[in-house]
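Just the one chain here, laid out as structure tokens, in the form predicted on its own.
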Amino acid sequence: MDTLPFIDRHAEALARLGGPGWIADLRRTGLERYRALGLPTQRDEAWKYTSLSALKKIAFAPAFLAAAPSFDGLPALGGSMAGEACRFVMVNGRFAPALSSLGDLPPGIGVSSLAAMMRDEPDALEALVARLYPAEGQPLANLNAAYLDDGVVIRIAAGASLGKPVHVVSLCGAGLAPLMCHPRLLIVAEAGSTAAVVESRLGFGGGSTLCNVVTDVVVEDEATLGHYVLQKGSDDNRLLSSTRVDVRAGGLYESFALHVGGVLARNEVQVLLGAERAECRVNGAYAVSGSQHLDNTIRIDHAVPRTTSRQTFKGVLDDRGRGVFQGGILVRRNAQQTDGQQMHKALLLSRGAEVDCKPELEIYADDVKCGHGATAGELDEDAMFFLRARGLDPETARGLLIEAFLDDVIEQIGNLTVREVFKGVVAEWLTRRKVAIKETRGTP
């Protein structure tokens, strides 16, 4: 019997999964690599501050082996987002056409179910998969491949421009039995194209769930892609994500991840700047409370000369919440005239909150402009006194300062629609926290 977690029912699941022969080979390779690598532990440097050991005690079953959940309505941001070009909904890793609204996309923009492409366009899908960033050393990405079933493929043709964002909603929830799902996303922005994609990863229900999502992104020459992620889990959701990005000559990849829920979440992003003038902006914000744990692990590979990267993350931590930021910049030996900067700032609202920050610069070239910074502290007492002196109660003053702290990084989102939506999510989190504090204190 398999001693590794998550694969004890793999043979049963495999019998239910279809697809061409090369998909079966990909699943088999993923399983073999996962077995060889094992589940990450804190002995692995990349997982030093995040433990998955508690997951071994939960008997997660593949979601597609269970009955499909029913909905009275979609969670917030699952129903619609103002100005979206289309909405593609997955429930526990599988396309849900009844909840989706693909609309009338402009010429050159394609949004397809991965399972549908396996069935109807296997050759085209194989050509796309062949271009992906390799995943030899990533156990969770290989676990995702072992259960490859469904997801979304977004193709932006050369020169095409998408004015409104594509909205991908991934809902993960369970009933009485713990469930896991492994959605797969593939985004290809061909040469000279411009588009924005929003991923809403949302938990629902009260059961234990594990969502292990892998997103592969290719940004070709002179293309611009905005990729914005909201992770909003419920109390017993675990959201683990791995995003792998390949940016070509003159391409720009702008990403922003906002996390406001879930007992455990990890946002891992690897970007390869593999051609001159390639650029990425990998930013994010998070707000954790209770005993929530959020890990942002970023790795930017400047593989050639004249590439640019920016990382800016801000976090707010309350109660016993814990945040992790691991920001890595690698400048290879011939990658002269690299410009890479990173910054992480944390605001600690309670004595029990904790943040671990590990910025890294690994530089093998001498003509570079690279730097990093990290700060952690409490609310500014002078600012609190200023607001209190103008008649604001403590919780309102505190909320305004927290909102201003996070808004500073959210303002860096290039897409105005997404920027305003994410500001609204932060405001909603602050309102919930204010209500919870009043209930705890017994004040009206």
Given for the second form:
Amino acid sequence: MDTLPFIDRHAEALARLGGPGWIADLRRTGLERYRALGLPTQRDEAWKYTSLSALKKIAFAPAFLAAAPSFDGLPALGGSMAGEACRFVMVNGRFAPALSSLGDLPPGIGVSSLAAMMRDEPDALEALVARLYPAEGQPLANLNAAYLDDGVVIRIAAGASLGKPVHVVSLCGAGLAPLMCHPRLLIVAEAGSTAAVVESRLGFGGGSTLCNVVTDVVVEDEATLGHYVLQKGSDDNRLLSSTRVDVRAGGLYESFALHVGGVLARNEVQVLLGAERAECRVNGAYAVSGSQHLDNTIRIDHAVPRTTSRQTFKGVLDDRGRGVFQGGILVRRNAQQTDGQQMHKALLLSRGAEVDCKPELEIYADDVKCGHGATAGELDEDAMFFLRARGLDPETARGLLIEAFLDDVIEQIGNLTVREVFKGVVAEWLTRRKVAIKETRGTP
Amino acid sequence: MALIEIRNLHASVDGKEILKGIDLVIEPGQAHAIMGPNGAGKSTLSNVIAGRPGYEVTQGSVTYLGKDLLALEPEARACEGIFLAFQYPVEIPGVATTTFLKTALNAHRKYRGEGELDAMQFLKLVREKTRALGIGDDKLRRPLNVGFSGGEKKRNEVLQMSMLEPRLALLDETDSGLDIDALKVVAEGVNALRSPERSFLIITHYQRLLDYIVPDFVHVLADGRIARSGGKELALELESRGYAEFTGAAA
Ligand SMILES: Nc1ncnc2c1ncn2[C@@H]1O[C@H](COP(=O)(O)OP(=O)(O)OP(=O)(O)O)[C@@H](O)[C@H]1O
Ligand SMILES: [Mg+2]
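Could you present the same protein in the form predicted together with its partner chain, rather than the form predicted on its own shown above?
What follows is the entire complex, opening with the chain shown before.
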């Protein structure tokens, strides 16, 4: 079985990591399972279009063995987002109190570092972890467990309502030596609560990094959770993200992943709709250029009657950029009156760009409403000429049309603050693209 | 100096010759009407002047204010004062009409070396123009032309024209799809822009429009050539006799 060859060198260091005995057990089981499963290969159906083989050639060292990075720009990168309730910053998977601001959290919201909880509240943590979706068959989630060290735990108490989003900033960067980190996020939205969490996954520095993040989410009865992820890695950042969500009766999980940077990224989301009226919206937008590769793999498990899911993704692909969308909808035998829809739309800006789209509908109930759709196309030439005939240069015209293409999916973001922030990120990506094009053409 | 001088213009689309030697000179301040049967090449002529990609000029020249127009990119032509009101205006979902207007106006201002208008100045200008054309504020907030009726799209074209204040306006069937009242409003919009420096090339199938916007010349375009030119009375004559003599000659 192919694993990451260098992990053997870390066994001793892993054994020395702190925490209560049951955490050590978790790590050990994680490592055993990961070894048994191996690194995913393209022979695995779930990894058909994304290769991790390049990872084996880079000797990533765990961040906890390296000195904390010094980078002048860090405070600015971990800077605040307009309208956030608090900011929890991690650098290479470890809580960075100096960059964070956890000041006046509204009542009913707890935001703590996982390492602090292992130390100070091990019993509370154990109780939370016991509620999670099991990860037996998932190599990357098990690899994450093997290296379990730090992360963030967000608890929203029953009935609490938080208007402003909790902002988690995860900064990844390395100097000369390649680094990896395996942060763990745990979000528990208790019954009847309403909250929003924004995760900004950002890159810094020039070195190679691998971030293998696992996010566990529980949305209890009648709770509503908005979970918004911004991925803006730098050129040598690789991001593997596994999000596992359990939505209980009448709960709503609404997520949006906006990806605008990083050489390789996999955004895997699994949602269990395991109680009646559970609902999820798993949406996203992305822009890839250069030789970036982004894989969105979603799997919704409609396990009981009367649950609803939506998946809408839109991508803009430039240069030799590659996009993958695997949208799975599983409707179990008794899950009558399931309503599950998915859509992927790609806009190809160059001939070298490529998109692979694989809907996977497995339907074992007969009274269901399920559908999927996919389109891939280029910019509309008539619209381009129309805009140019009104005086817009081709790049401005293209930018306007790209923004317009992404607009309707971004409009679906439920939290208005986040919607505006994400729109700004898209606008900024377009500006960077325009500048890059001008530079390569050598025009002023 | 003529505003635009078209000499022996030949143009092809997909290797098929559509314009077969057009000669046309428009002086500043003049309005020329072009009429002619379907498929004659009227829209092709306006697209070639505006610089639509895919329309290949195989012979002849177009000189605009003394410059070789054909050497300019479409956006430069627009910023130099050429405005094409499209026969079929494009719908652009996701781009609000105001955003589009502002971007277009600022592109023109930038080209001329002027600063961008701020939000207040822009709003004032757009209000003034929409009011004159009877366009509701709700249309401005909507995505460009999406869900607009045929007539509303044409009005929107005239709104863009009055915002951008071109030197040469090419109106390609801007009257089709307009109801009787809208036709008057649009014609008033055009007439308000008429001035000794500004010229119009008006493509139409209906002499009615020419009652409101009185042309200096009327041309018949048939089979890629100007088959006949005359004064505004030619339009009346065509209305009663049709194009039989021109299409017959072409066959
Ligand atoms: N993109 C194109 N590809 C192929 N043929 C084209 C294209 N554009 C125009 N043509 C052809 O060129 C000829 C002239 O078309 P054009 O649109 O200029 O006619 P028109 O005079 O404007 O007609 P109408 O009065 O119906 O608007 C037609 O035969 C048309 O089919
Ligand atoms: Mg036409």
